[in-house]
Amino acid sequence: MNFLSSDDFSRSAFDRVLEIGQAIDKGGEELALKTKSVLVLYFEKPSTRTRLSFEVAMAQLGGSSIYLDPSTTQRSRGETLGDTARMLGRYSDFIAARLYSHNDLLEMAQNSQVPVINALTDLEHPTQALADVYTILKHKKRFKGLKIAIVGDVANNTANSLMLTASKLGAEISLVGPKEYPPNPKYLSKAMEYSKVVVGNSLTEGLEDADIIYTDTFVSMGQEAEAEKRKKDFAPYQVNGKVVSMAKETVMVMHCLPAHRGEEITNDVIDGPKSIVWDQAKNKLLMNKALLLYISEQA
């Protein structure tokens, strides 16, 4: 079972994710994967948070990991993708893969012969949003009814991500940003069949009953070229006080990090109390057990 796009999961399929992320919230450190397992980490790009939660989550559940940059490897000299994965399915059981194209993504894993998971491509980071969502779900205790607004960049592999996700559990998404840079429509669409999904350029409407706030980067990795001209276009979608306070009283901000503090968010609203930041970061690792062991109960 591959996990390449957010929509290749069930509500069902999320909803037993979750829950195996509960059970080891509340201490089922005992969970293991069934075999002592190997996941091989195929990144193109850099990663902190994806990297070290995965590493640390095989060791947790009693399997190893092998951590390789694909300019170290013969992919450097000229070895399609495709005979990579062939090989790279041969010495490991899981391959968490972070590309820079999505097809690449899709050609690794029509190769490989075990389960490949999407660990960011240009068009989706799917498990990112399983961090969101338990997040979510810790903080708020449900979904239906809740109102996300994914605020600056609503075209990002993170925002496709979880408005696919959150719609499926039932939230409702807003998605407020700069006219110029329209959400993917393949991705819209997708969304609302799921749930409601509202896209507008005013913060006030945008933001009216949010229960979460949730930003990102304003440059994403591939698009530094372009980096003065987005940062000038996105400014007045900056999440500070000022914004915060146009949500719900009881409003939680979101970040996947890294920040650019001063750019997309403000150190008052990151480092405030209205931010569950940190929690988020924090269940990356636990939502990455419990995604290798619902992959591995699938086998």
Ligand code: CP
Contents of the next structure:
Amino acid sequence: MNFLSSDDFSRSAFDRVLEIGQAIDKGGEELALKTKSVLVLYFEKPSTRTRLSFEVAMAQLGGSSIYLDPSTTQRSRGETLGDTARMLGRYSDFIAARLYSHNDLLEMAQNSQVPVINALTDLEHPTQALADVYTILKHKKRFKGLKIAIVGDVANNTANSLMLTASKLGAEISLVGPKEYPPNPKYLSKAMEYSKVVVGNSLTEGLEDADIIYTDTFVSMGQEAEAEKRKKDFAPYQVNGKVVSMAKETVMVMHCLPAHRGEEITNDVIDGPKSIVWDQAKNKLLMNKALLLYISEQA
Ligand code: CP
Ligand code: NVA
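Output block for the form predicted in complex with the ligand, input the form predicted on its own:
Following is the full complex, with the preceding chain placed first.
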């Protein structure tokens, strides 16, 4: 089984992964991979959290991991992605790939005989969304009746995966960003099948009664050429003290990190009492373990 998109998992699959995460969090069970497994991390783009949390997850589950920078492999000399995936799958038990193009990820999965996990592409970041929903459940105890406002770039990988995952679990989603950067229609219509999703450009309207404010960079990896324009266009959607005060008094602020302090979020908010970003980042380790255990229990 692969985890290429947040839509690959049913509601009950998410419930099971969350349950494994909770069991690990409680520390009550000895959880380990049944066989000594190897995870290959094949990363075209930089990473701090995703790489480290997968490597530590494998070490703590009794397996091991190997990090491959494609520029140091024969891929850099023209070996095809398909042939590369065939090789990775012959030496390992899982592949976690961080790629520029989501289509390349699909091609890897087609050619791999072991499960492929999306560790971020231009379209999705499903392992991030797992950590996000775990964090939300831990702090807010429910999804039903909960309003999650995604502010700023509502069309990027983290927004796409969070809107699919959280809507499938029953939360209401409010997408608030500039008119010129609408949500990806494919992800929006999917999420609307699962729950209530409202799209708007007004912060006061979009944040009214919000329980969670979620933001991410204005310039994702791969968008560097448009950086200056994007920073200007998204500036009115900075999550600052005034914006936070538009939501519920009990609102909590999330960010997948890395943060660009002073751009999409201000220091007083990310370092303030409503911020749960460090717990959210920590939960990537927990939920990567839960995901690896879930995939191995399906095999
Ligand atoms: N949130 C996240 O995916 O961070 P990294 O880019 O550091 O892995
Ligand atoms: N949207 C960001 C997420 C980084 C973890 C990016 O793709 O750069």
